[in-house]
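Taking the form predicted on its own, here's one chain by itself in structure tokens.
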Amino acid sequence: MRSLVRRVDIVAKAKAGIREEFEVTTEIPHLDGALLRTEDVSKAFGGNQALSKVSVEAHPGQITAIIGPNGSGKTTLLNMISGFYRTDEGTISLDGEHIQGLPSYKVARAGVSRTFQTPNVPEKLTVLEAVETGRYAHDRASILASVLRMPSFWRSKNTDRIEAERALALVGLSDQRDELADSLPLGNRRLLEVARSLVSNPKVILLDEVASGLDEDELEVLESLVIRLRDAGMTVILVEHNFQLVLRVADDIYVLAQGAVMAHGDAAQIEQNPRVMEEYLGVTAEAAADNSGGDDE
């Protein structure tokens, strides 16, 4: 009886536009990540071979980083995983179920969420409302319930708001919840996109150059968050140019060059790989040795 009264009270407050006061927790419960695997994935655009037989595995409870110079195929790979591009060859699976060829909304409903290099922030929505839009692939009221404003619609709306508040707290944007989303500076818009990606409680999150444009404090928030998501069990895939961030947080690193996997290993192995240092960082093996010698003096 008490739960019924509680549901009626939530619906009444939502109808009246009253924001229910509650304590927003930043604790992250256990998350069920999923094994994401690409096997021999290839993609060409005209005569340009963007990816060639790329195989990557991302496990639950790990941060898998994909790095490489511009044009190496990193974002193309994310676009194929998330259903924006179709593969020419190869397979993409989520816990053993093939998802290549599915439209992006079905990939999202399967549990894959992502951010973009250029934040896609809707106009004329508040920060809170923009994050709520990320719930579209999760709990949804029927069209009939939405049109008639039935109790299920109001319960869904209230749940969306609570989850959006929690996601904003995780990225440190609670104070900006009522501001217009498209008025935020670049760093905050990137964090807003992270919140919107998390609000649907995905199994796998794809973070595409999310650290770009962040100041020192924002970068600290992001780094802490991705580590906590990993520790909670989520599958995190990080495409990133910030090499030092990758070395600090990644459990497994794939290096792409000219559309193929050039190197694969943990942070120590990648940092000591002379080809990675030369092709990705522009540092020759001799220069790296000279720098090491200079530090010891």
Second form
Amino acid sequence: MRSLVRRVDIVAKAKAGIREEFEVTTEIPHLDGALLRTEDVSKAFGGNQALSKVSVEAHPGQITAIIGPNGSGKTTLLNMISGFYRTDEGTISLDGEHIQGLPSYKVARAGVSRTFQTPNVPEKLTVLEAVETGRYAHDRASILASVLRMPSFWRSKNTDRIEAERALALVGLSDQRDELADSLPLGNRRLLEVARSLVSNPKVILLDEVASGLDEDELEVLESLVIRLRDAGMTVILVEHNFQLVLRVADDIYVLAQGAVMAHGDAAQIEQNPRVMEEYLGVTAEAAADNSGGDDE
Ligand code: ADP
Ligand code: MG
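Now show me the form predicted in complex with adenosine-5'-diphosphate; what you just gave was the form predicted on its own.
The complete assembly is shown below, putting the previous chain first.
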């Protein structure tokens, strides 16, 4: 894994014409996460109660997984957090500040970044350009630039490009930097979305089933990346179908069923919860065990 990251890093540097003294590393410095909390959040679509009084907490320096069968409300919860939908009731806060009701761009500026379950890749842009567009929400000193520790570079107009290169290296996509973004295979488009969400310099990252469609190498890059982001201090929220991945990486797991939290605990507690395993996750767990590559699409 380490050698793979190192290799893509070297390729990124060579292609970007970056001199050795301005080396872009894939080391991640300390990141400021934020406490994300939903309290009794409910949402109905017509007569369909998609979420009922959902309370979750995601802490800085932790990976908080949200799992549950299809239709259980996972994406809806991410949509509420990121301001795409309004809550019917309940509150959502970031380090104690309420963010429910804010438009999505303000939630992004407050430091909450997300990926979409169906990758939302712009047309007619190269992979590198598509990642650069992810910086629209950026309005403070960048965590990714800070690793350069170079004041001249810090102010440079190349910062966007360098950061996009670095985000691409972090997700292992440097070799594809000049390809058309919308021509990439699904797994690569998912990783591209992760890179886009990172260049906006978030405190909280919401990943919606990013592992699905990834091959083994891509899954390894993703797994190592979320662990490193967590260890650096970011708040990572992982909505995921790949149950084995969740058990390996999550510090805290919420299980949704029919729009409500039906279980909450660490991996050992969730794994030992017969109701979770049999009633709600039997199929998912089997599929994940059969196919640790996670390409369940
Ligand atoms: P999950 O991500 O866990 O598979 P979703 O959050 O996508 O589940 O969906 C939860 C429920 O809300 C489903 O019944 C789904 O049909 C419904 N739903 C989600 N988004 C919308 C929407 N925009 N309009 C109407 N119903 C929706
Ligand atoms: Mg979903």
